[in-house]
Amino acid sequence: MLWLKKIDLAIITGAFLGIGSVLIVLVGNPVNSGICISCFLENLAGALQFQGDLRMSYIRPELVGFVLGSFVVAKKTRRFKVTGGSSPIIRFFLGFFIIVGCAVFIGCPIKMIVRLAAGDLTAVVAVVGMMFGVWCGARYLKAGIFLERERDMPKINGYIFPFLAFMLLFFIFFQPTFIKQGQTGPAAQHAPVLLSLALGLVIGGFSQRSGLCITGGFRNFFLFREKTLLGGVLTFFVTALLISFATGQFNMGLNGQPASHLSHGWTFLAMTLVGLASVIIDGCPFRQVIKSGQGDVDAGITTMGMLAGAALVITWSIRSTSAGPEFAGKIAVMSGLIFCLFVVISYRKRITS
């Protein structure tokens, strides 16, 4: 891997993500969401009894693999660097609101691309919304408005999140009584454990080296016209599209798509929130999980915020169904956008004072 150029790594990572996201559905994962960070976190929250919907309770081995794959590769290539201390409370709540946006759309940016590649036209509005949020965030970055820089921290801080991933791996194989694994609904739709774990490890390792990030690819293009990460994102989409065609999973249309709704205005606003918040914290949900494995304490705090969000979107019905977003979901999306605005205004005042 060391001799590969970063652009090659981004393309390879995108290809693995596209192939894995579609093929994992054929061996058990839910349709149109073979890989979805927000869904995986909702499942994890249920397995840990942070939310009570047993149908959404399962420890996804792919999620564990993402963290451990990133950790192993970062250690092996001496890229494991323990940093943090950049606005932890703000990052926690932005992580929370990112999952709110994902729950109202019904999927993270990765699932958004997988849905689009499977012919789900409701995801087109989500792409436009996310790009608009990223564009707004890029404008703020260009004006010099961003969270303060992280600093080096004692190494023990960086090992905590990989340790938690190892603990989840232990729970998967030994299933202590306090872990709840659903036997019906989405929880029962999963690929074989070892296959899921292997896929997560491979994608996690390549993602650590390439830095692939869905929102980051568009952000870099808007800011610098830099196309390395965007090339990986486009490769992800094209690969998923081709595999969807080849496996008979492509079904173009608006109506009756799995895990979707037709409230396009709220889809746009929800993914605008996801795009904007992801730029403020420097990474989409997938990227936050990967960075948490390589020693980034701030990403770990953001991921914990996402896990809290994953629990509460189920418990408080801050999400969407096939009929559209719940009232609480609409309020939460608007609250998240207002929170992002307050953060930006606060940091703008700081740099202009």
Given for the second form:
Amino acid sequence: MLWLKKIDLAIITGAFLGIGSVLIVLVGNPVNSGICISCFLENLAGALQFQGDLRMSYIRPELVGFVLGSFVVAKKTRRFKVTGGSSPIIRFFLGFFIIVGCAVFIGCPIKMIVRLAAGDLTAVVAVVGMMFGVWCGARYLKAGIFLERERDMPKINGYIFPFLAFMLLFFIFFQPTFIKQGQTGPAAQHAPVLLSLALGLVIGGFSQRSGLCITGGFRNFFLFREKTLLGGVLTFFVTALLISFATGQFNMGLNGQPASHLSHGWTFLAMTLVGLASVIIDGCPFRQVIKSGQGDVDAGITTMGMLAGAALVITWSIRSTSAGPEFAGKIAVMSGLIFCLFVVISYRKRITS
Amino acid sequence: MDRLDKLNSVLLAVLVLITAGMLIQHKLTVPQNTGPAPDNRETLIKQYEKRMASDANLYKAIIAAKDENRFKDAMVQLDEMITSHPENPKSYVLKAEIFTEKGNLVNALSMYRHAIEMEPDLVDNKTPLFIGDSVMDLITVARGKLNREKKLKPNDATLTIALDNIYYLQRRIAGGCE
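Having seen the form predicted alone, can you show the form predicted together with the partner chain?
And the full complex, kicking off with our chain again.
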């Protein structure tokens, strides 16, 4: 892989994501949700009994593969660098609110692109919302507002998250009694375990090397007109679109789309929250998971916040259904945006004082 | 490696071995109740069959009345059933079927939506409760008819709700991770 230039890697990663996220639906994953970090975390939270909806309880091997793929490649290429200590509690709650935003839209930025590539026009508003959030975040970065720099940490901190992923892998194969696996609903819709794991490992490995990030692609473009990651994101979309066409999964329209709703205003706000929070913590949910495998303790904390969010969006109904967003979801999106602004304001004060 | 390091290493090895031993012993002696798919799936199917048999018994008279086109009688009994068994979505499914047969598509859609909100497995084709095909048949007929009516009466709130129900049902049947 070392002979590949970074731009090639971003595009290759995007292509793998596009192909994988559409094809995995053909072998069992939920429609339009081939790969979705927020859905996968909700499933994981259910499997670990952090939430009680059995229909959303399954350890997705892809998620484990992302972390372990990233870990193995980072170790192999000497990019495993253990850092952390940058505003952990802020990152935890931003991770929490990112999942709230995803749950109100019904999908993370990866799924947003998969939905769009499958012809789901409700995702167009989500793309605009996320881009607006990223644009706001980029403006804040330009104004000098960012979380403080991470520092080197003792090695053991970096191994915790890959170890947790390894434990989950163990749980997948040995099914201890406390792990729940739903037999109906989305939990019952899954590809064969080894195939899912292999896909996760490949995408995790390539993503570690390329740094592919949905919000990062837009952020770099807005900040520096830099197109490397954006090229990967666009490749992801185009590949997913072509595969959707080729496999007959493309169905353009606003109505009747799987796991969607027509509350476009809330979709916009929810994805604005996701975009803004992702810029503040330097990466979309997918990127956070990948970074947590390469020794980034801050990303690990964020992922734990996302897991907490994934449990509570189900338990407290802070989410949307096909009928539209729940009241608690709307309030949580507003709270998330308020929290982001508090963070922005407080960090600006800290820098200027 | 000084003495403390060595002591810690030994302690660590002992703890790992004890824990592994406990896990193995637990695995060997305690019955596992959440094994992967086959066992649970079978149990689940049995549960569904039991439930469907119970429903068939409970709704026997109502289904008979419906089959004999005594719709009014069946509706009265269904209202009573909703009062006595409010948690059972079958009442709403039967109401939807009766409304469909009577040509009242608006109410049929509403009843199907209510039933599916109560029991998501009704649109899960991996369960024997799946009624997605009947709902899709209704949607196919209703969509064209109601859209035409909506053009004639654009401010009709009932039609707006009915179309919203169609889109909701379509989304649920389409599946996805929700």
